[in-house]
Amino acid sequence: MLRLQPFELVQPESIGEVLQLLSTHAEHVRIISGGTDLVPNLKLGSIKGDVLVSLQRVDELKNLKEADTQLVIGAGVSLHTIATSKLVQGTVPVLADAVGKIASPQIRNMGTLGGNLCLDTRCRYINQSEFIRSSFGGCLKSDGDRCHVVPGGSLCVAALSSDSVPVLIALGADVDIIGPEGERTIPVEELYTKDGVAHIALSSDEVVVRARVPIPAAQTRITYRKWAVRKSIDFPLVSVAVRIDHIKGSPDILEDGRVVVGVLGPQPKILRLSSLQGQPINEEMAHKVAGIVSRRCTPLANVPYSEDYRKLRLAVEVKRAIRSLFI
């Protein structure tokens, strides 16, 4: 049985107080709010956590609400809430569908969107004991100086397994961030890195507040498809949001789009098909689109099951995908 090591635990009310308390404490300091994916990791002893500042009590960030054009949801409100809220089932469906897929009803109910936005990259080499790290010395992530998947690397390649991420990119979705100097907004795409060890572009002292996500027009047509080896409970291992605009009055002929791609690495890839612009939204474009992304991306062997067949899953996803839209 893998234990947990012993922290402090500290509950502020307010997201002043916990500004305060990360510009105060040890370097350590971890901010929780479900555990999902921060308690696995501590007990693994992937991460260090000496205090831990838990967001449960902080209400401001629960709020769900429709402004103007926008969906704004909190980090705080829980995985669980948005995939069942009858306000995202009918203003932004998909998301409540991608959500509604993260693991299991248990981990949902804990789960936040701020933790599914800021979740730990994850990967073959670093998702083990801590004997078991060991054996083969470390990686990059974790005690030692290189990186196991691309030998040679000098970036970690562990790879971002978020459900919601590639959809909030898709539809166009900002993030806004508080810290000591204030409130920024930032596109979620721009919320990551190349490196999985640091891929929060996030100082120590800032922490996710809401995510503001633009309602679709009618044109808009977006859908989310992964594959993990079980549907229950596994992170996915292929992932992928298909974003098709049309072109008003012209529903079978392409205005814009793009297609989002998870799992390669610590940032999802945005490919965008203004080339095809256009052109009619057809089988023939599903294979073209799917041509497209297997070209450009490249599964690593940093998660579980041959990235080979994780190619060729990507491509068969991406069909699926414009088809169940479309077609």
Second form
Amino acid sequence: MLRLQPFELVQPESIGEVLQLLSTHAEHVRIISGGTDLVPNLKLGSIKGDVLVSLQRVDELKNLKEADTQLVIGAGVSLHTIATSKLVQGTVPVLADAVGKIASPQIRNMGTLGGNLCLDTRCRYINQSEFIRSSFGGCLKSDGDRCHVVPGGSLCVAALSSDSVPVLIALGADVDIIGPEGERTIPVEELYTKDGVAHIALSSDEVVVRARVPIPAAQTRITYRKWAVRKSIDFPLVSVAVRIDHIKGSPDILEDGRVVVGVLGPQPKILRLSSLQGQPINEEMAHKVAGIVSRRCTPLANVPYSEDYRKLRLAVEVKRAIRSLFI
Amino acid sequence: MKIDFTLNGEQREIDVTPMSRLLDVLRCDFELTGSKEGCGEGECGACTVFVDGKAVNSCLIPVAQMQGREVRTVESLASNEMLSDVQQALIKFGGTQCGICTPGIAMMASAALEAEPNASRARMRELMAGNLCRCTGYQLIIDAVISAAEARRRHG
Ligand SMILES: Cc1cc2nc3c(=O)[nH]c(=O)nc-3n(C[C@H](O)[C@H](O)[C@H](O)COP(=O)(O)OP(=O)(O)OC[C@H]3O[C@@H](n4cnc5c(N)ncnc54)[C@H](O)[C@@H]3O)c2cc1C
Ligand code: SF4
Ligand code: FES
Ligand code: FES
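Given the form predicted on its own, corresponding form predicted in complex with its partner chain:
Every component of the complex follows; first up is the chain already shown.
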């Protein structure tokens, strides 16, 4: 049985205190929210943390409200709340649906939006015990100097595995981030870097405060498809959010659209469909978009199941997604 | 560090290392060995307990997070030496074999029946999707839970 390594855990009650604690304990300090990603990673030793700053008592992070044309979701709001809230289901049903597909009921009770945005990247060479990792000499993301997925590669390509991120990007959501210098707002896609070792573009003294999700207009349709071996508990192995905006008054003609693909590398891949503007939203379009996605997306040997299968599966999921958006 | 929390209705205080998991503290310090460790990584649900009324995996919780919270374990389901309706149904329908998953199943089923007393069979399977069982094949577990739900409806 794997044991947790010793750490200290502090429970501040305001964002101000969180920021102060993060800057005083710069060495190996970690934010812990629901802990459902961090605790397993601490056990595996793939993440080190001497001081954990808990967000559980910070009530400011737990607001969920509608403001003008946005849904504002605090980083501390639980996945269960997002999946079952009448407000979310009524305004942005695709987000409730995607979040409801995460893990299990127990984990959705504990896990939070902030943790899902900052979820560590996944790879079969890192989600292992230290003992197993040592058998192949570790890798760039642990104690080694090479990548086993892309031999000779200089950047880790472990996979972004969050179920909410593709949907939030398809929706055009932003995140508010607070740090010692104050607050800033960035589009969700800018939260991710190309390096799976440090794929979150935050410094260790910054905190995600909330997501701002635009409530889609009537001519926007979005859906999320996830494929994993088991319907529950498993992380996605193929994940894709598809957004179609039709021309006002012509529900079957494309105005714009985008496809956001997860579980490739550390960054979500965003494909814009503006080249298909003016075309009918039909079976032919489903095939065209699946073709574009297949050409531009390359699943890697980072997560289980063959890359070839996942590539074919991705195209199938894109087609199914678009079909489900026909009127 | 010292923490205090409510455990099965009683106020308890304990001196722990912050990195102990709630599961270990329940089993080793309080000798409440009903909660089981199946996987230790959130996959199997054998360690399910309620924190502030919500079903969670106690193997994923550093106990320091429990300061001031309300924890309930499978030991609290029975009252006055009488097993709860869910526990009795699990026995009656054969929803338990080797038994390692059973405490977690009983807890999650109790939470599911509270949250959605009229859940369909398909919905009940979803609500129980965080609990793995290697023996029963699930059919008998769901039979038991659905029958407990029906009995609750009959008896108002
Ligand atoms: C068995 C199992 C199955 C799972 N399946 C899925 C799945 O299908 N899909 C999926 O998306 N996830 C899955 N997860 C991962 C995880 O449960 C979720 O991603 C969850 O949302 C993480 O939230 P948390 O609050 O528990 O995060 P934590 O574990 O507390 O934190 C995760 C990371 O985010 C950082 N962090 C947390 N909050 C903030 C913040 N506000 N600002 C800055 N950094 C922050 C932490 O420092 C840490 O590095 C699974 C986990 C387990 C154990
Ligand atoms: S992608 Fe390469 S470097 Fe990154 S975790 Fe996997 S094997 Fe290690
Ligand atoms: S022991 Fe906690 S989920 Fe398996
Ligand atoms: S009864 Fe044996 S694991 Fe469920």
